[in-house]
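Heads up, the chain below is alone and in the form predicted on its own; it's given as structure tokens.
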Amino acid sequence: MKIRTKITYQFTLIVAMILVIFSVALYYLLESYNKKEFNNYLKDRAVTTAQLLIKEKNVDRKLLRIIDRNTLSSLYAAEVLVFDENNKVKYSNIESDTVIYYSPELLEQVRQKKYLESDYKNKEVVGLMYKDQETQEDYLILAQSEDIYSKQKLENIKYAMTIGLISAIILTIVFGFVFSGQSLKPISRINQEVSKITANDLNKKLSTGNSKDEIAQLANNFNQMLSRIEKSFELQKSFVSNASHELRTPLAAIKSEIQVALEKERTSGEYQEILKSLNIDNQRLIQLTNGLLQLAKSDRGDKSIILAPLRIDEVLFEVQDELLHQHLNYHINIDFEEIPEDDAFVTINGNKSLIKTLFNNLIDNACKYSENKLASINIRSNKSNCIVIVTDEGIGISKDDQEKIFEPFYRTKNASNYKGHGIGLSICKRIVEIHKGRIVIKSEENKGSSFSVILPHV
């Protein structure tokens, strides 16, 4: 169901509902007010006909029957029935050859409630008892009638409000379907936009209307999103590329060593040379495709990780021996501001895996471009947070690089005499983004950089 055809649908049955509870609600209200007024008119009749026949002595009852008997031909024509306490017909206003039907239970009632309204055989009856003030004694008063006039008067409003309840819902589904169209046209109008918009078409934005609306709000989300789209197919292409350009140095340098090893005969002491350097090359070779695929692993997302508590001083001193152990002449110093009382402050929920490789990296920069290979490693934490710095004496970041060193493949120009692929920091940060901390860095160039990890404690 389209959403034009489904907004039509809810709209009219939630009018259709209110009007049919209107109608039924004013149509009741009608029934009990002619009702109610009916009554009075028998309560009228009743008391009229006592106060005539018991409280004035003198009235000929036959005259009294008569002035009744002309009246049973109007509209409110009324049965009068006046009963002593025996529940014998004292008076009746209707010919004597005439059999009017009243239920002995209904005398019992008004007896026992002194005035009563109830509907017996169609007809409306208003039971009361009047006492004659001169002898004592209790009459019943029954006045009974058929509202014709009401009845008919309520069938034609019935009949009014069903035409009208009809051909109001006809129009509230004409003008629901109207209203409902002009609505969503501009959600059409977006959707025939992104119907254009194509993989290599991605800077396309989308119409924003009046920038203010809630369609103007969708349509800004899905420009930032198409924005999003374009960085990261950007990022992809730009990672490819460089990672083609990366690996094909290390593999052009084996290819051309194992040509050259190929043109003649050599001695073993030769050939262990050349060994030596395919040795070198293969491990550029491994490094780098280790580097890619724990950038790759970064880039997974967090459904994939999975994260436990883990006391961060723990892996920073696992971190220093397995460097020392690779680097001999690495010195790296692991220090606390201030020795926490509680392990929580130390304790992070992380990935071990991660979290060393990331402090191997921030680590084993500071010691590389170091003259003195020394790097500072400090501890601190606050309510939130578990914070290590890791500060070198090196070759710095200018400002301007310092922007773009967390980039994939980006490598400082001072940075080009040593060796490395820039990954490093790209997998730093992405790691640091997955355990919900943040990374900065302060940095002047020929006097050293610090980078402060904040991650969150427990």
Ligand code: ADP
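Residue numbers count along the first chain shown, from 1. Throughout, rigid core stands for the largest set of C-alpha atoms superposing within 1.5 Å between the two forms. Note that the structure is a prediction, hence the values are computed from the model and not measured. Compared with the form predicted together with ligand ADP:
- Positional change of V89 between the two forms reaches 2 Å or more at the C-alpha, relative to the superposed core.
- Taking the rigid core as fixed, one finds a CA shift for A46 of 2 Å or more between the two forms.
- Comparing the forms between the two forms on their rigid core, the Cα displacement of N446 stays under 2 Å.
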Contents of the next structure:
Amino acid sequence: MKIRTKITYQFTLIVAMILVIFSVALYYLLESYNKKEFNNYLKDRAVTTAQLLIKEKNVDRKLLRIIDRNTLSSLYAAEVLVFDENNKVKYSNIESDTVIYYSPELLEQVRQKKYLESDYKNKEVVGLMYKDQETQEDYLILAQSEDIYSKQKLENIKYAMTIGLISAIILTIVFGFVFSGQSLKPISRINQEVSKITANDLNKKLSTGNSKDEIAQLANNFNQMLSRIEKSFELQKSFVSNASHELRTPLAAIKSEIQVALEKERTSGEYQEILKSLNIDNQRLIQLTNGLLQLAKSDRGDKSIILAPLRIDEVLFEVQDELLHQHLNYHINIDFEEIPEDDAFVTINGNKSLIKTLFNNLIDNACKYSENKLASINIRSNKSNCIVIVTDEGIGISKDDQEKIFEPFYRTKNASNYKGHGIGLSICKRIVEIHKGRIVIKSEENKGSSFSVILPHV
Ligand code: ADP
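In place of the form predicted on its own, the structure of the form predicted together with ligand ADP is requested.
Time for the whole complex; same chain goes first.
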């Protein structure tokens, strides 16, 4: 069911319920008020008749009966019966052939309660006791009549209320439908605009209008989300094109080397040379694909990565060992002096393979981008973090480049003479984020750089 129809239904239901409750309450209130008023009238009639008959002994009863029948509007005609102490009718204002119902139990109840209001077959009945002050005799008076006037009035009110109720419900449906349509118009507009946005035009934006209401907020949030999606699409596109470019270079080199080799017959020494060169290019390809795989792995999110307590100093020694084996010209100094004595201060909750990759990249860069191939490592800690600083005296990084070097495939101009693909630091950044830490760079061109990795310890 559409929201518009739903709102109209609910709106109508609520209004109809309120109107029905209000009308029913009003009807019953009127009915009880009328009943009370009519009973008061009957009571007055009973008392007047009693006073005329009992007090004014000279009143002609026949005349009284004639007056009773002719002077009162037929709507207010009441049958009045006066009983003596033995329940014998002393006076009645009705014709002798009129049938009138009353029971001895009713008379008994009136005698007990002194005053009684009751109803019998559409008629209101009032019974009361009256004492003649002269003779001290007790009389029982019954007055009864049908409240035709009130019943007609109530019937008319009921009719008017029903017509009013039906009209009000019809009007509520019409207004509810128009009103909900108006309120939902901006949502329908957003709906139409959104349906026109495809993956190719993520730069399109929803109009937010002039208002600052919830709909404008929704459109704003949606626009922000579109911008984020667009940015991440572009990042992905540039990543794929950068990655294919990086992969194509060694592949093209391999292809041309093979072509050159096949041009003519070669000596076995020449073949060996060609194979060595092919091996180097192949090695570059393996390194690059490994890097891309690691980047993809670290991008997969925190959930798939298992973290366990890990001693940072031990990881650093392992990395030092491996790098020195791979690159005989590298020098890596780890500063033992400042290593904290408390194990907890150098223990983090981390993933060993990722943390090794992190320091491997940083230390490798420090050696690679400096003349003396020296990386100095310092471990320290404070109350909450373990800090590892990797320092070199190499080519340095300009202020402008310091932010950009963490983007995939970004390489500084002064690094163009050094081998690399520009993905190591983006992997480092992701790894540090996964471990809820951060990296801070301090660097000056031609003087050197220091990368501080700050990770929360256990
Ligand atoms: P790669 O070293 O393979 O190019 P990285 O992502 O590790 O890729 O580094 C990105 C870029 O940051 C490098 O190309 C280089 O320009 C710069 N860089 C990284 N580390 C250093 C360093 N220690 N000294 C100078 N420049 C560095």
